[in-house]
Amino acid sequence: MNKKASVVIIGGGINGCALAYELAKKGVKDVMVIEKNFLASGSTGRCGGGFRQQWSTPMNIKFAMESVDIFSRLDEELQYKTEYYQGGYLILAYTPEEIRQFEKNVRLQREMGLDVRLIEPKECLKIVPDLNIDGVLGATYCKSDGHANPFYVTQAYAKKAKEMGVQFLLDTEVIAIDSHNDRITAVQTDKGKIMTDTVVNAAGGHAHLVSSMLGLDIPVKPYRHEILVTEPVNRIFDPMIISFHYHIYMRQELNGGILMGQGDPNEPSSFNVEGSFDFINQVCKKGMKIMPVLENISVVRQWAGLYAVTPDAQPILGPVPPFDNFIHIVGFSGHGFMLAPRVAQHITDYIVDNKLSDEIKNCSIDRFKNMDLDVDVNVV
């Protein structure tokens, strides 16, 4: 293990590798990635692996259309398969609150030049055909949005990284961080110490954790979603289906397994990852009302993950004061793995050649100094 490196990086997920990558692109190849456990083990391994761009707030829309962008061109670029895969995000309205909610929400996409549509129920079903649409009063529908896999999307990131000089340590926890005047000095791990000009927080559900060695309250909590899926079928649908209203999410894997998810509003905080009973007789009842389809296929298997949430469902990028070289990419509220690939080219640019850009700037912990929050209200 080397005793120095410019930039340490806590974290090993798509955030902490997608960054790797991007630095030693622009030439920093003394970069180290601590992963207490194995690449992808944390929240990114354990997520839907949707990305979407039909967000309320300017700030994710424009993140989430840079990254698909990027998204895009990451198979050829890292040379690594990701199951990329576009067919597209349907989102289900159930009520008028919700339908007035969509219409500002298009206004705005369409305004930042999102390709998307509000459409009727009978348009639905051109789309999905299984769909039920009891109850529905319209949906919004963007073709470019998909889905990859979270696994494979992080080693693409890590293996051309390691390639240019990047060092990883997993099995390997970070205990301490050392400062001095305001600046961090080295970190220390349970395999020894590490000094550093720089630090970045990638710890996902576990950055509070992380800024907390250095006295730091960042308004970032961890919270539970469990996902189920299910055995492979012959192909139902394309799309992820979303219903804000009954907090679910669903789409097909490649291989024909339906992937379903649930956000509890009830859900504490806690670190818990463990899979509930409660949470598949749920989202099965509710699956199978939005797709009676789905009644006769067996889940296969379920597990949980951690939201990293902040007041405002956006993420906090950036250094957190007093310390400059003590930079956070943390707290995207469960969509951390859709906007990392741009975030990351962000951060990089201010590591580098110290640009603090708008976006960075944008999503400061300052900004919760201002209790009028922008929320962004697409979050299930």
Given for the second form:
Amino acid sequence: MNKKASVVIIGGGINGCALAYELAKKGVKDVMVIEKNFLASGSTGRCGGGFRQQWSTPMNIKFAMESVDIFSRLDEELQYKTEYYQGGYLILAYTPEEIRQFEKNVRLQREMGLDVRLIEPKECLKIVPDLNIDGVLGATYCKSDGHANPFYVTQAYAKKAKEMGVQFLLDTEVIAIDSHNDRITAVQTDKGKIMTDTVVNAAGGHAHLVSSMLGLDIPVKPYRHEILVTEPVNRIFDPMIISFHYHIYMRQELNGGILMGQGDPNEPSSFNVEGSFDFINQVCKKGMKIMPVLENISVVRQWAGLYAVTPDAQPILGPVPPFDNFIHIVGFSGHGFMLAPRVAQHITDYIVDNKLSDEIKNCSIDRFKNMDLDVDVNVV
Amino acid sequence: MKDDQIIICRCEDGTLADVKDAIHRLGLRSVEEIKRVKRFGMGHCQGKTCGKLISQIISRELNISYEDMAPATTRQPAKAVSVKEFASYQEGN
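Now that you have shown the form predicted alone, what about the form predicted together with its partner chain?
Starting with the chain above, the whole complex follows.
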């Protein structure tokens, strides 16, 4: 094992792998990624794979728009087919409150240059002919939103990073982090110690455990979210369909399988990633209501993953005091996959040029010191 | 028969050549990883046919004892069940 690294990234999910690639691209040598299991074995490989730009805070909108721009060129840049597909996002409104919120969102999103519209139920049928519009008061639609395959995107970044000299240590667990005078000096793993002067915490649902190795108490908690997938069927719908009201999202993969997912907002924080019968029962009821044609399609698999949730549903990015060389990319609250490509570039700028972008400053852990948080309400 | 004519995963049309490619070119070492990258075991039968075959191939190609290999995760449902069937369950029944 290499006993020294310029940057040690903890976590081989989308954020860790995208950052490894961006660092290598900027010419950083001796980057190392440490992963407890295998690549995308945690939250990344369990996520819905969507990328959307329809958010309710300016920062999330900008971040997501810039990420989609990167996603759209990723297959070419990384020479890997990631199943990137701009099928759009259709977000259904079932209450007058939702319509009012969506009007506000669309106004803000359009001001920021996003091609998004609030549409009538009838127009929804043009986009998804099998949609049941009973109770639907309207929807927002952005056709440049879409999805990609989270395993493939992670593999794509990792493969290219490896070719550029990044070292990946799989099946390797971090057990301690050494520091001296508020500087990190080494990372200890079950396979040995690595001397380094920059450590990145990209440990997804387990991020707070990594921080706690240095006595830090970051406000990120894991929550179980569950998904199921059906057998592959002919094309039924293109966009990701979301309802905040019903706490559900569904999309059809390129191979034809239909994903449906939701989290239980009343479930307490835990590391549980077992599938539950309650979920499958409820999500099938909701799914059939939204899209009756699903009724005779068979469910083949269910699974669960962790959302790493912060108090304002926005990530914590950048160094966490008192350590200016312990960088966090954590707490994406269920949206790490779609933001990762752009976040990796911002973090690279900080590591390479010591440049703290406005985005990183906005996502600094310091924001939790004041109470006036800009909470993104568009979370499902 | 050639490796690319031997079907290992019937649901996703995976051949022995694909499994060997995953092991030797992509460096994957477990059924779980191969499943995610190649989709084998994600189809209708959920790996009931190919899971053990893939374990055997990995064991042979990488010289790992079959007994030492972690079994692939099995997930519900045990067999494919329709959305309608799952939705019809009411608590208390």
